[in-house]
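Just the one chain here, laid out as structure tokens, in the form predicted alone.
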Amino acid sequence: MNAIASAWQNLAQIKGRTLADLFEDQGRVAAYSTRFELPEGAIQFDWSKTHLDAELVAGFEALAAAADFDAMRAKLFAGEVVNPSEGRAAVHPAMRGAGNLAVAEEAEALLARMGMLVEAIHQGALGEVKHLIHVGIGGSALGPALAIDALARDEALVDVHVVSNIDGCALEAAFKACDPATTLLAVASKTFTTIETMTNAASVLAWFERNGVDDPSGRVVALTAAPDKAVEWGVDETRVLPFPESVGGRYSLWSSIGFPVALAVGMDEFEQMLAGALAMDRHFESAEGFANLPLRAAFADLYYTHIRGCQTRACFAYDERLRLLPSYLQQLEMESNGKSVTAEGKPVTGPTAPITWGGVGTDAQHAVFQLLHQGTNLVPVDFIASIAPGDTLEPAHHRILLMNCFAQGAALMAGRASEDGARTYPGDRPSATMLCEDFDPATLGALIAFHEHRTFANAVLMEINPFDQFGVELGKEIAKQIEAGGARFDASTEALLEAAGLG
């Protein structure tokens, strides 16, 4: 039995403890809640409604040991190859200036190329420009779309517009929405090949010029890693923003893929929201141990996954702002740990990633935490809310919000006995909450830089590669391969082509 597999089995040995039982502890709160200092403010990271004790904090301290923790953290910040499937490096960090020197360097000349083109078209060097659409697929979608929502609510700078989806309704939501005389295309494509990006924008073209704009390529910006290709399909090379190969497309809202982040909200925020990234960087490089904030949540994660048998982890934000997150941290996670493979092609011995889910608070309340609270699935739950509020209304509003997510998880972890079953709720039920003292560019950064590098933790922890995503590609050939007509499928699927006239 190898070290790995034995420090797995010694956790497997260790007794869990009641939630209740674990709260007799007063230090409890102090030792397993830790405040995270940012450039500005602060974020509150309470673990101390898992189940994690003394005993399991040591199990997986010894389990990060043996999966050689320290060693593959240092590869990813060298900018060594940890994606060894495709072999590259994952050099996200760097594109906050953390990690390799080279690398960063080359990061923030291509950052500032893209602050000058923001800054040209904030002063009006390609016309009045109210609007952009910005298409593009995956993390070339959810991570400025996430970082727009939650940072331009009150007052954009230019109004964005993401399109993702190859059906033409999204499409034309937006064209219903903007001007075409004083519109960009923002094209996001790391290959500048991916079918339903590259439909999207040329559809995009046509709408230019039926609306009669003058010269419609010189409206396009493209975010991509093959910019000869941009060129070819007729961008200029001045409005080309290029990113590494080595930057994955779910890691890439750092990059020139934040674009319209910058575009919408100005170069001086999206810098902030780097800061903040940066800083949990820099956290996660140095902290050891259960010290290790993103470790930390990976210690709970595999508590639960591996040891209590969980399927799914779910996220609720209790701010309107991050409504998106949920969905970000779906592909952020679930790409990236959804595999069945050891990072050595070896069958893997247990689970991997759960199903991530999540919404919003209150909303959520009232139509999916009857299952929480009295469910028979175990469902490990993280709660963000901030101090601050978002809007001007009455204070009521923001207390009600604070006061509900608060109670959820009290209620999960307390429950409530009752001679009336329909009545009873088991409790014991674990909770993490995220409290940022307000919402700003810089907190953002720094929650999405934790989620980023507590995926990485688990990868390492479970012996997988997170920077492939095979598993998508599969669908992608088979499409084709009906679009170019001749190949024959299951009974099923020939009969749907069929009904659909695509047969």
The other form holds:
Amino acid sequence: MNAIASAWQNLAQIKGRTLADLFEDQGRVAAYSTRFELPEGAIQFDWSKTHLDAELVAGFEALAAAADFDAMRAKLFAGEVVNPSEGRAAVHPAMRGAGNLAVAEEAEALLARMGMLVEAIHQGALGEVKHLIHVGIGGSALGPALAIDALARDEALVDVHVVSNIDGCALEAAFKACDPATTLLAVASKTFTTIETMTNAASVLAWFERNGVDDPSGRVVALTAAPDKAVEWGVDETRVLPFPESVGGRYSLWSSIGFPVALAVGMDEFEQMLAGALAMDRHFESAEGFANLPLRAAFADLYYTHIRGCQTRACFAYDERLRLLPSYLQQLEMESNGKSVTAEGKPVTGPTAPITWGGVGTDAQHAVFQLLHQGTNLVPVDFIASIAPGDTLEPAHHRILLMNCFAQGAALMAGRASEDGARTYPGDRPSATMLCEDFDPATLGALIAFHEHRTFANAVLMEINPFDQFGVELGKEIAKQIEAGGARFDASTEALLEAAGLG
Ligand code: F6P
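Please supply the corresponding structure for the form predicted together with ligand F6P (the preceding block corresponds to the form predicted alone).
Once more the chain from above appears, this time first in line as the rest of the complex follows.
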């Protein structure tokens, strides 16, 4: 048996304790809760309401050692190949200044170029610009959508509409909200080939033309790792903002894919977001074992998936500004770690990523929390909240919001006995809380980078490659075969195609 298998065997033999038992220890909260300092403010990462204890932590630290976690982390930051199936590095930390110096310098130069274009647009170099239609999908849309929704609520410098879906209803809604004469188009695609994005981009150009805009292609900015393709498509080189090929799509918010964020909130705020992420990079790169917050979170994640058999993990943002975080995390975690083979291509021996899901508090309490409290699934829950309010209404709003957030974690843990089964709460249900002092661009950057590194740490301990996504290819190929015509499929698919007039 190799060292990894024996670390797992050891973990499986540890007799877990209940949360109530763990909380007998007066030092529990101090030991499992850490204040993470940011340039301004801090985030409290409270993992005390999980079942991790000293024995489990030691077991997971042994697993991390067996999986060569330190060496893999060093490779990530050095810009070495960590994506073996594609022979690529994963240089997203360098986009915010961490890790490989040469890549970080290249990233800084690219960012400066993006900053100049953002500044020029704000100064009127492309005429009056009130709106931006940003077309992109997956990692080319979810990050910008999240960051803009979180940071540009009050006074966006430019009104940005992120359109991802090929369903024309999405683009039509953006057309209704924008004036073509004062709108720019950003085409965000790492590959510059994704059919949804290229079709939407062409439709925006047609909309410009239909509405008498002079020089529609002069209104286009391209954000891509394939600059030649963007130029070929008709975007002037001066408005092509490239980023390195080894930045993965779902890790690309920090590159030129963040252009719409900078346009909406200004380059300063965008850079603060990078600074928050960099602070998390520095922590993740240097903190050892349990003291390392993303690694600590991965220990808990793996305990629940591998030892307790949990098939999902939920994230509830008790902050309207983070309402898009669950869908962002779905791509980050499920596209990265939803794998069945190890990084060496062998079948995995245990489960990989659980299903990530979630929503906003307090809405979710009145919809799905029933299952969390009394259902037969054990679902580890993450809560995210900010002590400072994001609104200027009566303080009662924020007070009630926070009280509910903390009440849910307490209720999940404590449960309540009753003679009546329907009124029994089993309790001993885990949660983790990320409590931000305030919510600003640096906090958002740190929170996202925390989740990126948590995903990486999980992958290393599961021995999988988080940086490829071949699972998405087969469906794309079959869609192309349908479009080309002539291919035959199963009887159900044939009947559906026939019914829709596509057969
Ligand atoms: O199909 C999945 C995917 O490749 C994601 O990984 C990526 O974020 C998305 O499509 C968009 O790709 P692109 O940025 O190349 O258009």
